[in-house]
Amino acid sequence: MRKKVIFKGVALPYLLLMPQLLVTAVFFFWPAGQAIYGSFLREDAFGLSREFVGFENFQDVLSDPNYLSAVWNTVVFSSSVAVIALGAALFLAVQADKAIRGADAYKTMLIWPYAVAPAVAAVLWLFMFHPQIGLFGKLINGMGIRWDYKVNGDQAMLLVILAAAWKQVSYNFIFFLAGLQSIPRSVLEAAAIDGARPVRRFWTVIFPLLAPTSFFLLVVNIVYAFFDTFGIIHALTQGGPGKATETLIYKVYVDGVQNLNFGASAAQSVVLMAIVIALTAIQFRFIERKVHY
């Protein structure tokens, strides 16, 4: 018979959930709740003075064409990060799940760019992509492409979304990694003798049961697209050229402290953390039906 743990009294959970409760609390609950309320507020740019409007902040939001183009942007650049993040790491975790030589070293290489920060990766892909002293960047350009991520638009969507992607292939790598050794050798063994080939293997044995760890890392990868890759549209292009690359958290950095408009910038993250809670409960209610535990 299982033995149970039971507390006595209430006083120690709650001592030992105190901490966890306090982090959450200050660093969660408070800056939310302060964001709602400044965005029903229309203050000026000194913070001396403000005004009860309602939603008119958010009637402004919604109505402003770069704050629509900046939605456009955040849907195309997490998009992209998600499925190149995802599936390059799938593949990679693959491949170290054989047994070659160097498997060790192999998986440390692969480990390493998780402990880069964002800025600092960001810089990496600017030393290696810009047009005048980026060794891609100019090998790009003497074959005849035009590069210059600085005034073309696409050119810099899609450095950016490299940029987030590889930071983020080294977490996703190590659960893919840890799913793919957690998976039964018989069950592989089994389905070879079965006389099915490697490919086949993978797509009916070995996806379906990564699917959990699939839906986990999907999750993980839309908040981080949209809201820790700041750092990286900072340092590689600030939002440009034109907004080309304006998401929707950056754009609550430009209006709040680059304009000071603290109003719409409230509302914008009000608005920004609607969504991503709204994106979180539809994965969470239609596409965890489809992950078999």
Contents of the next structure:
Amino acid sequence: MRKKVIFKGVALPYLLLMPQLLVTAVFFFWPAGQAIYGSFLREDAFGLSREFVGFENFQDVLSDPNYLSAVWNTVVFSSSVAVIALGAALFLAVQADKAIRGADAYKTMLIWPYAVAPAVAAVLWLFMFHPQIGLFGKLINGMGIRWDYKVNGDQAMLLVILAAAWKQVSYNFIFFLAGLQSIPRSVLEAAAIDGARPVRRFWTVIFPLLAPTSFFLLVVNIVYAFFDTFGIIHALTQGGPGKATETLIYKVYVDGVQNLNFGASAAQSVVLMAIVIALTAIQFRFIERKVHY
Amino acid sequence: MFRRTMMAGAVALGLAAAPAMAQQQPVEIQFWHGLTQPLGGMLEGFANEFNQSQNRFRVVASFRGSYPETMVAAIAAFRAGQAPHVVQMFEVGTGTMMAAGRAIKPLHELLAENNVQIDFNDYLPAVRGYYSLADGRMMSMPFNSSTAVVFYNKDAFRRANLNPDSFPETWEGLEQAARALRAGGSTCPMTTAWPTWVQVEQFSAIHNVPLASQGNGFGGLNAELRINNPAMVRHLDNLVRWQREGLFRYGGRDGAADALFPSGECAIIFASSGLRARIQREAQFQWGVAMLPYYQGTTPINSIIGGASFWTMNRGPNASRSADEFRGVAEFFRFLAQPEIVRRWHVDTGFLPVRQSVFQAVEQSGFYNQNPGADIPIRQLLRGGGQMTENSMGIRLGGFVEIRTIIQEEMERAFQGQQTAEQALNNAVQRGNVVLRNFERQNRGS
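Moving from the form predicted on its own to the form predicted in complex with its partner chain:
Full complex below, order starting with the chain above.
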């Protein structure tokens, strides 16, 4: 039987909830409300004249071919980042989980990149892959491949995906490792006694048991790729060349902050908010059912 | 945006407490600028000199990030009722500021109200024209102006058996020189900084072709882009072809390509005259300066300016300034307009001498003989006898920051081979016009 804590009166529970509610209201509901309000307005940069335009901003945004290309970029970018970051982290976690010498040192080093700020991570990659001053950039050019992510959109996309994924591997690694360590040894030993080889043990025992962790990480990674990669893109490519690496979140910044087009930027924020709410709802409703805790 | 407003609000609260103890204190003039070191420090030095020259006003200069960041910060501060008195605005923001209505205090009004006289007839026509209304009234205070020129590596020219003392005047001649440089082993004969500013805006002015209708926007907010003209298409087509043939390298947006020249990587760069100081400091080879090339069969005229000017701002949509504050700004401008200040800024930084009398004085002092090429930018600005056409006065388009980015993006797509030069320019015109129409609509009322 579950034990229930019952408060006398309503004052105390509300008081205890207050800090959290305040934070949510001030940092989430208020800005979100402002964005929705702003998305129906069109105003000059200085805020001297404003005009209520109904859904015109949304119409403009959704019929803009550049917006649609930003949607496509975001799909490519986010799915690639999630797949690479999850795949690499899982591989590394499985290796680090084995009884090897110096496992702790490996683990520590694998966790390090998480402490690196996105902009710093981007600069690290810039110094590695800059076509003229980067170590690998020069190497690739030396091998006869024309590497210049400032002109080649596909290379630029590849670079921001790698940089963003690299940064997220550590986070995934920690969770996968914890997940692996919580799998009961007896289950694995039983499988081994039954004659299952390591690869088979991984796919039939370990991977399914890791599903809750993987599912959680998938959500986190997609949200990360959507929202937290602004710094990396800004420092590496600024959305270019052309608009090859302009994702939805970067476009919100370009239109709102650089171009001072607040209505369009607000409308995009609202669309982005709707996309993320929908994505999360879908993930929890359909994918979570298939996950066995 | 939101966080910025909150921060501005917090600053406002802090400031509100200040006046009580500010009796007898000099009037503070907030001055935001966008120059990194060492230029920013020199500018702040001028503010300090002004503060020491009198005790009624105190100019507080502060660095607010790059030009675009400074612009965005000032506009956000205005919306929050905390705009600086003076903001340094790059030339691209001029159209936006001109249309800003009561957000700004026009320079001619400010000076007249405070009985400050500055002889703007002494200013370079290209500078004066960029910052004035069609009737000649000045809207902002010119200060650091530059233009685009060519820097070239004389050692690389020698290696390619080219005459290091004569730089080709035409693009046709330059193409041959670039081929010779490539044959001589250069992996990057030519590159360009500020792709839009140099290869589109300057190109249009020099070749006397319109960038936009309505006299490049001077005639009204209903201007439309005109950059898909045959001359421009031909030039971008050439750049794309040269890029494919290895004669030209696209070095990135804005000033990203600057680094390619002092390092010796690229033999020729089209860049801001302000790059001079850095080349002087970093280049390990002999280098020269030349005017921007033109196509055979055209008579080149003056190039246009870049750089920034100082705008006087009102405090906010619902906040006003005292007469004393404006008085302080006017006095500060009077101080900055002094020939001695203009001369020092020019000689120390490589920016243009914005006053003609200063140019003549510096010339007579023999400075240009000791620093060959330092006079090229200004001679190029005066090319055509100072008789500017409506294509070479400058550019006055609202939302031009965005339009520049659009042109760069379309150029990049052409350089990637995703579209032809003509398609790129057509797309740029189409997308740019959307920005212009939005700007027109937003600013009709104010």
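The term rigid core refers to the maximal set of C-alpha atoms that superpose within 1.5 Å between the two forms. The structure presented is a predicted model; accordingly, all values stated were derived computationally and were not measured. Positions refer to the first chain, counted from 1.
Peer 1: For residue 274, does the CA position differ by 2 Å or more between the two forms when the superposition is done on the rigid core?
Peer 2: For residue 274, whose C-alpha is compared between the two forms after core superposition, the shift is less than 2 Å.
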